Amino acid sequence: MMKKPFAITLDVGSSLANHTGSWRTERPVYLDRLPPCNNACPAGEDIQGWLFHAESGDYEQSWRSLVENNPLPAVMGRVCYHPCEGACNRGQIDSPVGINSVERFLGDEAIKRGWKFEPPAKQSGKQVLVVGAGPSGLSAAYQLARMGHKVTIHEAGPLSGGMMRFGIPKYRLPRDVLDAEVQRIVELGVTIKYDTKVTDILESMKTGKFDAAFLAVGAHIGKRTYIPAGDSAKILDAVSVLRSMEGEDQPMLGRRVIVYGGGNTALDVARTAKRLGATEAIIVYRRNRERMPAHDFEVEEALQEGVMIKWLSTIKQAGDSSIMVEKMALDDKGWPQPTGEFETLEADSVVLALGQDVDLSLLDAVPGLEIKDGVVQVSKNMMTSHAGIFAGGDMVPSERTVTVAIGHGKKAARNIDAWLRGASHEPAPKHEVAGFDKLNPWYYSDAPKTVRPVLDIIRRQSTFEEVVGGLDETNALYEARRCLSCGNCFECDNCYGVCPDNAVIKLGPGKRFEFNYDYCKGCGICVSECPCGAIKMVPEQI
């Protein structure tokens, strides 16, 4: 006998009425995607856990997450390049949240408030050395003090910061700022020993009786290239100048200021060479615009103060009050090639800002480490190939900023820490990135982003005043709150409210939600209505 059709009718009132769960090829899931800022972080800062607590208008508790990585933040917010923003989703829409400015306004005010780091629990014994009082040595030594080992800093020089203080103009990073923050990490426990040049690692390391150390010594050296030269040519170098900018007697460089490079460093003595009385303040570099290393904000910025760049020249030769330019051109490759043309310009002095490089005479008695084009190699723990050696910042290969040797600094940190137990450090796996097509950013108005205050053109070229300025509070704030949180939840209600089916179960404040898959009939609506991309589908389990 042919069996009837399966069928069943439901009554409306029917606790089977909206069990739709078997309908499902697709069920929506609730995950953490990585904001695109975070992962653009060097120095890996959970800006969007930091930005969260800034909205609320909780400004402490934003700081002391901000400073879980990163223990300069008023710093940070006044040299750090910021790819955070580059990467920012809001860029799409409007422009990119301004998220060193908040970073910036969250560092003052710790300094203004009195804000402290919180001791550790509890001391480890162990004793860490720290060569250099850089960006790199301070970000691992506050770490390391922060699990509980006793931090001792060797610093060459008579005052801290590295190439923060003797390689950033004042105008750019007021030394009371600094200082502050230094003060705070010393503050948490962490020695600095000055004038003391670390000179022999092993030898420092016995003495001292130091469990392991971390190298932080950073790119004072700075790089020299033969130009021919009358005797009375002045030709000085750039770090020197801004070295000697920090003591009482400022260089003497003369009204017509030469500086041959591309690079922050060249604008930064350009300008520089400008507040201390230059009529003239010339670039010459010997690639356009387009190929220079330096950011585009520094060249406006030199360029509104009068610095003047010459553009695809290279200097030939240089006298005692003058040099001689040729002229070049660049060939299909994007490489500099001479023509032949010649021009005279003159000059009081010539300031060489061709990079710099690492004073490694401290590691010529260690034995078997490896050393490659100026710098040490490291694994990627950060250790050498000396055990209980580790590197970081300047000294290994990597870009040179301020931002990436304090994630060197922290990321050193947890493996020095792991080392000492006797284990391994092993970072967490990293979610998907929460790029823009994750996003439904329709829900969003347009509010573009705040421009920071500049000081006046008169006297950014006659004094070292702070160039830029920072946020206010009514600023911060609003800024903060143009965060779209990307691929995170911030319980907006939304996939509550536009389920058809019920389905979506508030959990609380602070708990998000989850999915009721029994009456979830897999329609995706969660998913096209969540604005920050906090939800996706898969494939059913069958």
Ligand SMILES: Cc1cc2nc3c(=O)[nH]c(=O)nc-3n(C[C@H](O)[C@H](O)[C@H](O)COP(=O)(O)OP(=O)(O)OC[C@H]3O[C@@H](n4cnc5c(N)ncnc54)[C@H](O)[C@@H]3O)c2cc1C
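Rigid core (definition): largest C-alpha set, two forms, superposition within 1.5 Å. Residue numbers count along the first chain shown, from 1. Predicted, not measured: the structure shown is a model, and the values here were computed from it. What changes on going to the form predicted in complex with the named molecule:
- Put the two forms on the same core and the Cα of A503 is off by 2 Å or more between the two forms.
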Given for the second form:
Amino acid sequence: MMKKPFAITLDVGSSLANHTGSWRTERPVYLDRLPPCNNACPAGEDIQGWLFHAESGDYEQSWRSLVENNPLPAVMGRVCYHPCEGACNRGQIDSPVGINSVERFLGDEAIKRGWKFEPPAKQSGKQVLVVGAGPSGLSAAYQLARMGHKVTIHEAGPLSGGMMRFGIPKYRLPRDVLDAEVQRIVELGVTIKYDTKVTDILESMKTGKFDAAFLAVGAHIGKRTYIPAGDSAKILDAVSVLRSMEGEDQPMLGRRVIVYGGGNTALDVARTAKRLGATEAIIVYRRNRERMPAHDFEVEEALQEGVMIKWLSTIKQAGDSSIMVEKMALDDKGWPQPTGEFETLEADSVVLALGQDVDLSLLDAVPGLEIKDGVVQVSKNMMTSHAGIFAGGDMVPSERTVTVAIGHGKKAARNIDAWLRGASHEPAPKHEVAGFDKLNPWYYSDAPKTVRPVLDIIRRQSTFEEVVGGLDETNALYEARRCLSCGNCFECDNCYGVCPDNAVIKLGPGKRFEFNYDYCKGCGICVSECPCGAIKMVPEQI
Amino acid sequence: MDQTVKFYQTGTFTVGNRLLSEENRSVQANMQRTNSLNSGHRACQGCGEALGARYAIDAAMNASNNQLIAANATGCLEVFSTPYPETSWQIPWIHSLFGNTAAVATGIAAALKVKGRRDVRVVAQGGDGGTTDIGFGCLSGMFERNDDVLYICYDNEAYMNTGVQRSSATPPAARTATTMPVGPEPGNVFGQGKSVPLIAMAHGIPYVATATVADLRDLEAKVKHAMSLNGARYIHIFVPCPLGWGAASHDTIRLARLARESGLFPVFEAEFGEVKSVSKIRHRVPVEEYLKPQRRFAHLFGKNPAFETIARIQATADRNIRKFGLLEEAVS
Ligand SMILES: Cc1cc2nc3c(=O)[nH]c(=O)nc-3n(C[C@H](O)[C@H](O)[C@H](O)COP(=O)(O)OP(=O)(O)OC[C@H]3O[C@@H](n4cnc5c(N)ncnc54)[C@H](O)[C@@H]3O)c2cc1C
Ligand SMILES: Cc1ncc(C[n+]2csc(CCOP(=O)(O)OP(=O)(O)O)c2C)c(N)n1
Ligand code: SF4
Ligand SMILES: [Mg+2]
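Based on the form predicted on its own presented above, generate the structure block for the form predicted in complex with the named molecule.
What follows is the entire complex, opening with the chain shown before.
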């Protein structure tokens, strides 16, 4: 024994010998909860995940993380109806994170900087046929190519994009943006054969020696309705009008254009008519604004551009320079009922925007397919009842949006890949959702949403220039940093700091933290003070 | 919107922030922080005092190049950290008596001066009982002589170590083991007690500050600034006590935050007797929000709430808000 100072008889010991963790009845554990934005994204994007990289200004990493799930961010940053923002927890503090605008910034940045997709490590030797180069077909082709399969797209038309090109007008989606993102998929090794309409899928698969097929032919046949009309009445359908916008000859609609329908397509046609020089573009819709399927922001933009909307009206008759509409009244179920009141509107043309049907003729020769309400039924792995033939997008039962179509393409690709290997794809179980009640919002700085610049109204009425502008670097960074990182550790060091027992071990940048259960007494302060809800208490097994 | 200000997601509200540059990060966020008060101490679950002491002493160590000696009054902090011969302290540390820690620190400072060790700095620390009651004479003397000591009081508003007896820092209406348990007005009486920060200011010493465990960055900045000065300095840190207050162990920081946001605990700093800055209230809350989660105030709520008493406590908060200008609008 060492010689001790005066009046000291025992060696000094450290309290580390005292394992206070044994007092615990509950223990904190780290977890990743599912952010509400991710949960709401039909394309299954890991939004919080890519925002995390954008927050530190690493836009390339952010973009790479984004394109894991969606190869068309510049397109989606323009046309997606962003259900993510509707679900965003930040909406309960000030306003939702402008996810869509950051996505667009990343997409545009990737085009500007020429970022490419990583080619697959090795080839599988399998061949997959994709029918249709719309968003769903492109998404599936991209995912399959990354898994090493050889993919060929057969596209009936002369150009890629499907409804993204032949439906969505240029003022919402400039074509150079679409072209750049499709080109990147082609450079990954996807072959697109244009002007190649598939008329018999089994035949095409056999001739091309394909091991599997993904069908994404969309819904392109404009629905018609019976309207008694004079011989010279000009009645067109919305899809054809928008499609002809892509050709040499612009459609002749006249000065007074009536659009019949209440969906986004009706708005796109009316806004297009305005830009083509119509003095009046009037939408005739049988119900009221609350019941209109079109999105509010699009209605707002159309009204600003001078589009008029005749609510609660149906077209009874069409003549060569006028139409007759009947006023409707909603019954208690919200359905329109005729009132017997009529009105005449001047009209040079009537455009029907009543929805689209699917042309399923390529499946005529396939036995045993289940078709209901004009769409092909698929199982939860996106396969039709014919083995090896999968389908997605507008031709299967679902909401018809680009985002859903992209999600279907990804999901189908994963299942096709598994099917080709004789396996089945089991999606990872969903984590519990990080609701607002799981957060400690105190810790987030106050920061209202950045508003995207909007094209001057005069230019919007007369040109096809893009209406909504993008964010610049500072705005995008600001917007990304508004993210609360719901349910996922963003390394704010709070747990490491607030533990009165130093029972949190910091593992270093990017490595997050670990509990030292030798000393954790289970007070739960780390859980309460974690801003983003990435820790929870679980009962100790005693 | 013209966005010129830089925005860092959580700014300095959180302990760390990967988006800030190294020099703008907190001492507590550092992987190599000293952990002056080490694991294995015997403080209760969720102890605010243990947390506040590590925050403060780590910051003082950082500011003094790890050349620090602490004197520590009797009280929870001393008892839970150092049951002889074991200790949680990773710094030279001396246990004084309950009431003389300021004097012991004065002695250490005098000895260092004699030895010419200007590099070694001295802190004294104690609970509210050891500071505002029994140690008050020694403390006042230390101030008056302007001894080169930073005195840190960890205020948990009662004598916790001996079983929650009332101190002169116990707030009105709070129940303790030595206040009226029942009757028309249980709990501590109104109109007694004292504010040692204001009394310290009356001594005209170089630096006086208050802080809470709910705002680490503010606490660290104050300790750092205090360590850059010489002479007598005083920091009064508000540290909730789950056991003594009858609060959930996970609510320690939340309660400190609510004390500040309600105006009941004003956070400010003063130099030579003059208030230099106050921490503004960010999201003002009524005092009920702070009082309700604590069992020591339970008699104010329940079936027949003591509206009048709550109103008196609210009036105290309002007075603090006026007096210190705790609201943003109050800036002239
Ligand atoms: C006017 C309009 C505006 C819209 N705006 C939006 C919007 O802003 N946001 C949004 O999310 N969604 C919008 N949508 C919906 C969206 O465009 C569709 O849901 C989406 O494009 C569907 O994708 P898809 O891949 O299933 O089909 P499509 O995009 O329709 O693509 C199908 C492709 O298959 C090709 N094809 C068809 N038959 C064959 C065949 N037999 N052989 C070979 N190729 C074939 C077609 O030529 C086409 O290229 C809009 C739709 C319209 C009509
Ligand atoms: C002269 C003297 N009287 C009484 C005691 C018993 N005693 C030890 S600690 C303590 C209370 C400490 O209260 P406080 O200073 O507020 O510190 P806390 O325990 O609350 O942190 C008392 C009364 C003592 N040690 N010495
Ligand atoms: S705050 Fe971030 S993680 Fe949370 S929902 Fe909004 S975008 Fe997603
Ligand atoms: Mg005390």
